[in-house]
Structures are given as structure tokens and as C-alpha cells.
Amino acid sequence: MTESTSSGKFITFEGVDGCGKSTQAEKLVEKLFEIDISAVTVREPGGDPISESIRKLLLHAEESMSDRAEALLMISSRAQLTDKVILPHIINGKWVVADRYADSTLAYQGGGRGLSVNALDEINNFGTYTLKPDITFFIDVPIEKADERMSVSRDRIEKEGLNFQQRVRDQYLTIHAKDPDRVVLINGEQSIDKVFEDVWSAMKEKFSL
């Protein structure tokens, strides 16, 4: 995979579903806006009104999906959010922070499903252009907490149970073993600002801010 080339960067949260990274994109975006660097944001699956449909059927479907098509319509819609928001963006030279990538695939149909995970990396490559986040934070905690912070309602995914998000937290921390250098590890059992606080840290790091 190779990593953005502009003045944009590329910036991904990642973990089990309860971990609090959609509150820390949030406040990263919010972050950067205020040292005056342009930034969007983008949930996986979605982001465009193609892969909005695609997470609809994903999440919410009532007829059962075999895992390998559960697989191909995620990267489908990363694919199409890539083609059409996230590398426009980063080409003009903004910053994107997303909330999933194609870590998520390999962490959830790969470690989750028991898929291929070296079969999903080739497809991602290829729905993605091979883009590769500038760093990654996967914010980590144990399965029981994450089941603790979500709610009542919850999505086709999210109702698998603790086995299934146990082996998609496993799959994560070898992602994370395999490339330390890209995948930051926060401990996500910390308050919300002390998440952010590690967060920050290794973006001024990273990118000099």
C-alpha cells in the first residue's frame, strides 16, 4: 500500500464497536480546525450517498448474508468512498479523518468471520487505490467494557456477541503488532480527554503540529 502524497493527510480510527473512537475523530477534526488545517470526516461503511445505501443493506438487513458478501459490499463501499471523497480531498490538500478503513475488513470479516485475511488485504489494496493511512489509532479495550458503552439498539454486526468482538479485538492488535509504526495503540479505557490527550500527542509527533 502506499501512503498520501499531498500537502492532505489521511488520518483512521479503528477498534471494537464501544471503544469511544467516534468520539475521538470527532474531536481530532474539531481539533484541527482550530490550528487552522482544513479537515473532514467520514464513517465506514458510508460517507457517500452510494455507500450509505451499501451500510444500510450491511447493518440492517433481515435476510441473512453469507460472511464473503458481508466482506465484498464493505469494500465496496470503501471503494466508492475512497474514489469519491477521501482521495479528492487529500489530492486538494485537505486532512480526512475517518471513522473505519480497511483495517476495519480485516479486523471484522478477517479475525471476526474467519475469512482470509491475506484474501481481504488483496481486495482492499484494490478497491482503495492501495491508499494507506498517514497513522491509525486503534483504540484499544477490553470486549466487556465496549459491550458496557453501547446501547439497547444495536446493528446486525453489534448483536454477533462477545466471542465474535473478542476475535475481531485480537485480529486488531495483530494489525497492530505487525505495523506499530502506523497503527498507534491507545489504551481506551482512560477518560474521554486523556484518550485525547495520547491521541494529540502522537499527531504533533507525527506530523510536527
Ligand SMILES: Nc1ncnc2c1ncn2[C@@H]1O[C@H](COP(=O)(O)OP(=O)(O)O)[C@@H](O)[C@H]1O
Contents of the next structure:
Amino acid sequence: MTESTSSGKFITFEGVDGCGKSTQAEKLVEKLFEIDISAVTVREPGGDPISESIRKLLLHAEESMSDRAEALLMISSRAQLTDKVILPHIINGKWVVADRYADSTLAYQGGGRGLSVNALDEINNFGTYTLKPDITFFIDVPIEKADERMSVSRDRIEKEGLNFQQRVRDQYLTIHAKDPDRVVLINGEQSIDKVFEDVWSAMKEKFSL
Ligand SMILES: Nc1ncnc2c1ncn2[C@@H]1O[C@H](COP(=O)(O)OP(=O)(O)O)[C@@H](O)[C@H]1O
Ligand SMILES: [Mg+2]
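Form predicted alone done; form predicted in complex with the named molecule now:
First the chain shown before, then all remaining chains and molecules of the complex.
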């Protein structure tokens, strides 16, 4: 059995709130099922009971949270999800589609909050057990556009405003520029179907589907 049929793959979606990650992750899992590839989605932060508890703390905490506490909670939630959910699935041959992963910490707590991206990168390596996505889709939209698409109910981080979101988007662009082989930039201003065409075409090329 070749490596590609025995072990699962790890695919992540990244981008600012409202860019279309959840929409595309769902479409990707459906498409993979159609070609008999068993895939699961996970969401960040969250994905298992402990991670979901951390998610509640992170997104709805009433008290003001220190930037570093926020970063470490994000990464601890990721460690839990990686160890208990993502790695076991991959070992069992499932393809895992993650709605956000380590790049989100670099973009939000690094770009958005201004914490050291190098420091975050190291803590991310620890928290992810050094797992790296096989491919990452960065769905890029101007923040005003993403903002228009967002529903009225926003969590604590989504309420940070346009300047914050702009720094997040800029950091994602930097991440793409540093690692264009892994991070595929997709124009998220297109229709949902057209965005998915681009996602699927990159999937076919990457995994010879
Ligand atoms: N390409 C697109 N064009 C127009 N609307 C979109 C597009 N992609 C997603 N949407 C809509 O925008 C909103 C946010 O999309 P969602 O997938 O939840 O974004 P995210 O998960 O990145 O926050 C949803 O109402 C969704 O239907
Ligand atoms: Mg979403």
C-alpha cells in the first residue's frame, strides 16, 4: 500500500472571519466523500470537550484577557485537538479538514495583537506536536467585504474592528509569501462555487486526485 492510500492527509483553511472558510471546508469534505475519501472536519478553537471548554473561555470571556494568556489558550486548545482528534484520524487514514489551525495564531495573536511571531511559531510547534498541514488554503478577501458577510452576532475576537482585521489579513499575506508551496492563496471575492473550483484544482494537483 502506498503512503498516499495508507495515511490520511491534513488540510487547513485560513483567513479573516467571514472570508468563507467554513463554507469551503464543508464543500471539500462533501467532494472528498464523492470520490470515496473519508474525511472529517474539525474547528479551531474547539473540537473535543476540553477544547470546547477552552473555546468558551476564549471567545466569550467577560473579563479582559491578557494577550499572552489568549495565545497560550489558543495553543493549548490546539494541542488537545491535535493529540486527541487530528493525529488519531490521520493515523487511521482519514483526511482531516481543519477550519483554522496554527497559522491563525500567527495571524491573530501575532499580526492582530502584536505578539512576537517568532515566539508564537515556536510555541505552535510545541502545541501541534510539530504536525504541519499538507496544504493550507488562505481565502483572501478585503476586510470590508468579509465584514459585510459576517452575521450580526460576533464573538470577542470578531469584535476587534477593521484595523485589527487588516493586521490579521496582512500577516496571512506574509505567511503565504514565506511558504507559497504549502499555503495556497485563493481569491475569496469570487462566488462560492468559483472559490471551490480553485480549491479543488489545487487539491487535484497536490494529491494527484
Ligand atoms: N464566496 C462567497 N461569496 C459570497 N458569500 C459568501 C462566500 N463565501 C461565504 N459566503 C457567506 O459569507 C458568510 C461567512 O462565510 P463563512 O464560510 O461562515 O466564513 P468564515 O468561516 O470564514 O467565517 C456566510 O453567510 C456565507 O454563506
Ligand atoms: Mg467559520
